[in-house]
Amino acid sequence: MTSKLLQDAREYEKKGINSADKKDRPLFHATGAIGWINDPNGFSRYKDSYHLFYQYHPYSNHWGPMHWGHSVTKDFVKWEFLPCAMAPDEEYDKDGCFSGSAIELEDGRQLLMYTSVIRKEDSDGEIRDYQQQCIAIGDGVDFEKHQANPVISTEMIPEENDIHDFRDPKIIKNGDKYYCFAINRHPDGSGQILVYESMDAVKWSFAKVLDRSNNQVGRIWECPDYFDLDGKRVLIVSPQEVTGDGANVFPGFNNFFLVGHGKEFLDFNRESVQPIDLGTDFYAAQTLQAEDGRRIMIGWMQNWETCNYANDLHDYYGMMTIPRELKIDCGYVLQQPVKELENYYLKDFSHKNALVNKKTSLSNINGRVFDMTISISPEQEKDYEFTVALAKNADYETRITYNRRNNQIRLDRTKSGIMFSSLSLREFYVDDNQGEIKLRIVMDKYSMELFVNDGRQAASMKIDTPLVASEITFSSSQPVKMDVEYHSFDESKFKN
């Protein structure tokens, strides 16, 4: 039975949706109906699409009490919302509905399993969140909280372990058994992920620690996944408090892979820790297996550093980034944007060994909305800088440079519209290929989305500048040779 408050948050994004500027929408990236999103959850193949939940508050564009919103998709590109899955409708989930995961169940049904909220007094006279995992089940439409919850309570968390902490269950079923792995503080106060095991989904025992951080992998971990990857095993974790090691690791929110190795499902044997995402926005990622194999990511594109900033600019906030394929290569995960967005591409232009030093412009490489890759060698055995400017006109743009004496990659988006100095830089270090790089570049309308060389990192970054600034220019301190590729996309196929 949908209660009032699942009914009425339907009937407010129904009205959201009607009303809504498609035009101000990003054409392939999945935001909510309408209202404020952030993690994705649920990210998952049922039946004959891939279901993307996420929390939403859609009464207004900051967080606020937490739903569950709902989207689908064939193809990873193309979304379709669907109605509000979850709303915090129970005494023991009444403070809010968190992050979560799902699962399809044997008899066709699909699994919702998720953080339930309720705020208490301690005996310290202090109002703690208590955090527990509930499940609820139902058609890829509409769902049923079980009469069982909280199936996980905060009682079988294991003895001395923090009793707030403990959220964003993850479910996986692995032979006859379902898992799950929900995150936890150490007595030391860092991180850890505590493994759950079950035959039903309902009734659950504590089964290990999978991992922890020890207070080196950041503090707090959130929104855990794992999965075996190319013969290799992938623990994803969103670090909070991570302290910055001045080249690649960044302080504050981050999303790492965990990568290692182990013999039976539960085995984890780290090898090593490696940077999900160089850009200044993108947390709490999550992966699904598409029906082909592979191995698919989704995050949200976004940072807590600047989630309160512009927030009303358009009538939606938060986007998600574009799913990525994910594999290995040589112990290291390379990830690219899904295959399926060539079949939304328009107008294709290359140019071959374009000539750059001063500042230049080449035909029909513009816009907003695009999939460009740029492939660069120097002239000459000289340090360079280059530069590609990107949604520029008189009073904008956004800057990614490549400089070859360092071999660093500066992210700069201080005329992008955004009014904090903290996260307008970014500064990261790339492999030294004798001066060669390539740049695959994905802009769609508010976004930009960086990966270099053939995905070997990543690096997400909002751009909330008007859609006229649509210039794209290059240069460079030394003459450089340059291919691009550039890919425009169709509008109508995204049409209804």
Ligand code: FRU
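No experiment lies behind these values; they were computed from the predicted model shown. Residue numbers count along the first chain shown, from 1. Rigid core: the largest C-alpha set superposing within 1.5 Å between the two forms. Compared with the form predicted in complex with this ligand:
The Cα shift for N343 between these two forms, taken after rigid core superposition, is smaller than 2 angstroms. When two forms of a protein are overlaid on their rigid core, residues whose CA moves 2 Å or more are considered shifted, and S421 is one of them between these two forms.
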Contents of the next structure:
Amino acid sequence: MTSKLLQDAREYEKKGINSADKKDRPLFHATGAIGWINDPNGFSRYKDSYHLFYQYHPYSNHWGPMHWGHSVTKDFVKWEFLPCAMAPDEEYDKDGCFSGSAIELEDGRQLLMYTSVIRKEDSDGEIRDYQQQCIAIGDGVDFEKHQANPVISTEMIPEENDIHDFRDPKIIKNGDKYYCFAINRHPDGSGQILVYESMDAVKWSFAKVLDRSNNQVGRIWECPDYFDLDGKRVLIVSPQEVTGDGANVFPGFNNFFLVGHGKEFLDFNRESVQPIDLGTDFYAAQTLQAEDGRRIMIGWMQNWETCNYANDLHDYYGMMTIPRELKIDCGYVLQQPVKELENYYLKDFSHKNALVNKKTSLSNINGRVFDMTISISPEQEKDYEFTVALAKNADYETRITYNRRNNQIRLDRTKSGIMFSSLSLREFYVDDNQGEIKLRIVMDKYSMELFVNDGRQAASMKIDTPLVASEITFSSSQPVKMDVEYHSFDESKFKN
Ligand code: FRU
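Taking the form predicted alone as the starting point, write out the structure of the form predicted in complex with this ligand.
Whole complex next, starting from this chain.
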């Protein structure tokens, strides 16, 4: 039965779906139909499509009582909206349906696993969240919350651990069992992953603590994922209150691949911690396994540090990254945009050995939606500082700068229409590259994602620059030669 709250949300979001003016929507990045979104939820294959749910507040461009929005895609590039999947319409989830995951059941139904939130006053007079794990089962569009909810209650948190931070269940089937990975706080105050197991996804029991921060990998961890990749085992976590290391581990909100190995499904021996994305906007990544075996990751292109500055420039706020293919190379996770992106290219332009010195522009290289790779070979002047300026006109520009001497990249959105200065600059070191630098930039109107050296590093950044600013220029402190491969996109292929 569809509750009043869910009906209202489904009715309200039609405003966004039907709005004639979609010029300000990204072409191939998922957004909500209208209003606010955060974390990707339930990113999974169901029947012959890939489903994406998300934390959703349709009624404003700001976080509010959490619903689950819903979109679907066949190829990770072209998205379609489905009706809002869940509203906080039960007594046990009245303060929000928080993040979670989805899976196809043996009988062909789709199961959503999420965190129900209720806010209660404790005996000390403080109001605190109580978070428990719940399920809803449906046909890919309509979902019924289960009568056994919450299926993993606060009482099932092993004693002495925190009873308030307990959320973001990732459900995975292995053999004939279901497993649920949820975040919690160890008595030392920092994050840990609790694993529960079940034969039917309804009755659960505690299995083990998979891994924990020990106050070394940030404080609380959010949004776990767990999978095997090219002979390694990867645990994804989104930690808060990370202590920066002055190089590529940034303080505050972060997102890490914990790379390790293990024999049994629940053995996880961590070997390394790798930041997933070095840009200003990335958090809460989730993955799925595509039909052809590829491991595909999607993230929220934002984080909690900047989202207080959400604005009303459009009728939606927040978007996902482009889905990225993951691979392991010598214990290191590489990421690249899904290969399906190429099916939407319109025109290809290339420039070989183009000389860059003073400000240079190149014929046909401009626009706000493109996929462009700039390569600069190592036999060049050692001290150059190279800048590509995007989304540019007399008033605006978004800069990516590579400093050869320091081997550092700087992202700069101080002239990108954003009205706050926190997190406007990001600098990171390029992994050992022997002077070779390849910058793949995927821009989709109000966002850009950078993939350095074939996906060895990634950095995402949102901008608010008006779409009229669409020039691209190149400059360098010393003359360098670069190759540029540029692809524009065929907008007509995105029309339904
Ligand atoms: C992560 C997160 C989750 C929570 C959700 C609430 O961004 O804080 O832990 O479930 O957002 O919207």
